[in-house]
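Single chain ahead, by itself, as structure tokens, in the form predicted in complex with its partner chain.
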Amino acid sequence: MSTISGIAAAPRANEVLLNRQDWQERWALLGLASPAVLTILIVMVIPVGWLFYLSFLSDDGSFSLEHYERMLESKAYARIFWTTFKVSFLTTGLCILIGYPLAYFLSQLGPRAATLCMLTVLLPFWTSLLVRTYAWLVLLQRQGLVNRWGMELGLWEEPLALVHNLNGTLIGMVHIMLPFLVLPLYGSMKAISTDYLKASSNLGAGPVQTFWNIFFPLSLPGLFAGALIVFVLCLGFFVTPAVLGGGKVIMVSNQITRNIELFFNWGAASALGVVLLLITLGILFAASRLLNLNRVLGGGH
């Protein structure tokens, strides 16, 4: 009797055992990610959570919303948020205007020419942010190359104020952000099958009509992804406004630094940081409803 039931039960038992082994292995493999996960948790998630807690403490250590209240009431804070959004919007807009034709041009080239022209996008991308900001500072100053050549060519009479203001910040930021727009946009343009374009022109559409009705809509997800990356990066930008803005363009990140370095006010700095983080995550979350963020960030399963 027992042998018969044993034979009948064996496959089941085997399956259970295999299943268990499979799950053990999956947990073990997942464990390979644990050093990375622990690092992020200990060095980023928990400390940022701590800042979140600090932002709700007043100077005497009791719970209060004073930092958030001040942010809502103060004109200075309103101006800082206004500047942050204005700079981010203008930078993203200019990047789209400049980046779209460039990405389109690159996507239309043969492989060898594309690689060569792509270097002009990748070279600044790999060059230190600080070096590029410095380069613009030198070029745009009153006695800089741009002003000297502009006056020699008779384009303007007096040296223009191109640096230590919004102009300089925008020029520098567009230059730094452009590759972040062009690279994903180029990728999505390359993925557009030429069959659609051929079909369109076969059916009698002119080149312009084919571009606007077929190519442009198909390139929109890439454009959206690139613009999203640029906008989010702009919101938290620090170096270029600090150097090319010359203290006149104060974005949220700059104010956070000032709160800590000048006033040693951790609560106010944390509250600003929390708001900046929530805005950033909110935008990313909203965007994830509209498009597949995995494609933007290149991972997942």
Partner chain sequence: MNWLKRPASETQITHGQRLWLYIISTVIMVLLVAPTVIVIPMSFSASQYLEFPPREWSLRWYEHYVNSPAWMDATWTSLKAGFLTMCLATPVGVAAAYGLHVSRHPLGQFFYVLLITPIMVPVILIAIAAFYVFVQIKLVNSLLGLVIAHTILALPLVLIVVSAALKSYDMNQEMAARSLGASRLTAFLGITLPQIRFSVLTAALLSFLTSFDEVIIAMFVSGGENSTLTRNMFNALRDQIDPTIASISTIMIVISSTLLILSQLFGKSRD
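What about the form predicted alone, after the form predicted in complex with its partner chain?
If you are looking for partners or other molecules, they are not here, because only the chain is given.
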């Protein structure tokens, strides 16, 4: 009888031992991850939580929803959000129109030539964003090189308004955002097996038909990834609209700065930041529901 009891107790002892080892491993992993978790808590969670807290404080320090109510009632805030989305959509569209042919061209080159050309795409990353923005201001102003050369070549008679408006803002933002679209798109295109293209050609399809039926669909994950990155980054852009927009292109980030610097209203600025954060998260959530983000952001097929 004692032998049978010992046999029955053995599995329970093993189960207890395994559970204890499992908890020990979990605590060990938690200890290893604690520096990273603490860093994220200090750098991200606490500042965002503080932002939420400030957005619910009125001017007299009491709890209120007046900042959110003002955004719903004011037409000025509606125009600001409309401008933000319009600039983001236009920038993303122009990056797609320019970046897709560029990425396709790079994907068709040999390894050495593709590497050299890719350096020109990555070159803007090695230059300060502020320097690039002011460089465009010098080039596009009324007495800048673009207007001067255009009039000397007879392309137009009077200087064009290329800065301090939407045109200059889009030019600067497309230049800055283009690499963020080209890089994932180029990676997606290089991952397309040439066997698919050869099989399509062997079955009688021409180059155009092969491109639209085979190559283009397989490159869509990289295109969606790049477009999503560009659009989300454009929502929070500040320097380029402030410099090249000349105060005429006011996006959400510019209004946040105004609320702090001109009115010293941290509550209104925090409410704008919270709304912009929620909009960004909503876009990412909608993209995750409509698309397979693991495939899109990974550029797989």
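None of these values were measured; they are calculated from a predicted model. Each form is matched to the other, and the largest set of C-alpha atoms that superpose within 1.5 Å is called the rigid core. Numbering follows the first chain given and starts at 1.
- Ala33 is among the residues whose C-alpha shifts by 2 Å or more between these two forms once the rigid core is aligned.
- In the core-superposed comparison between these two forms, the CA atom of Asp22 travels 7.0 Å.
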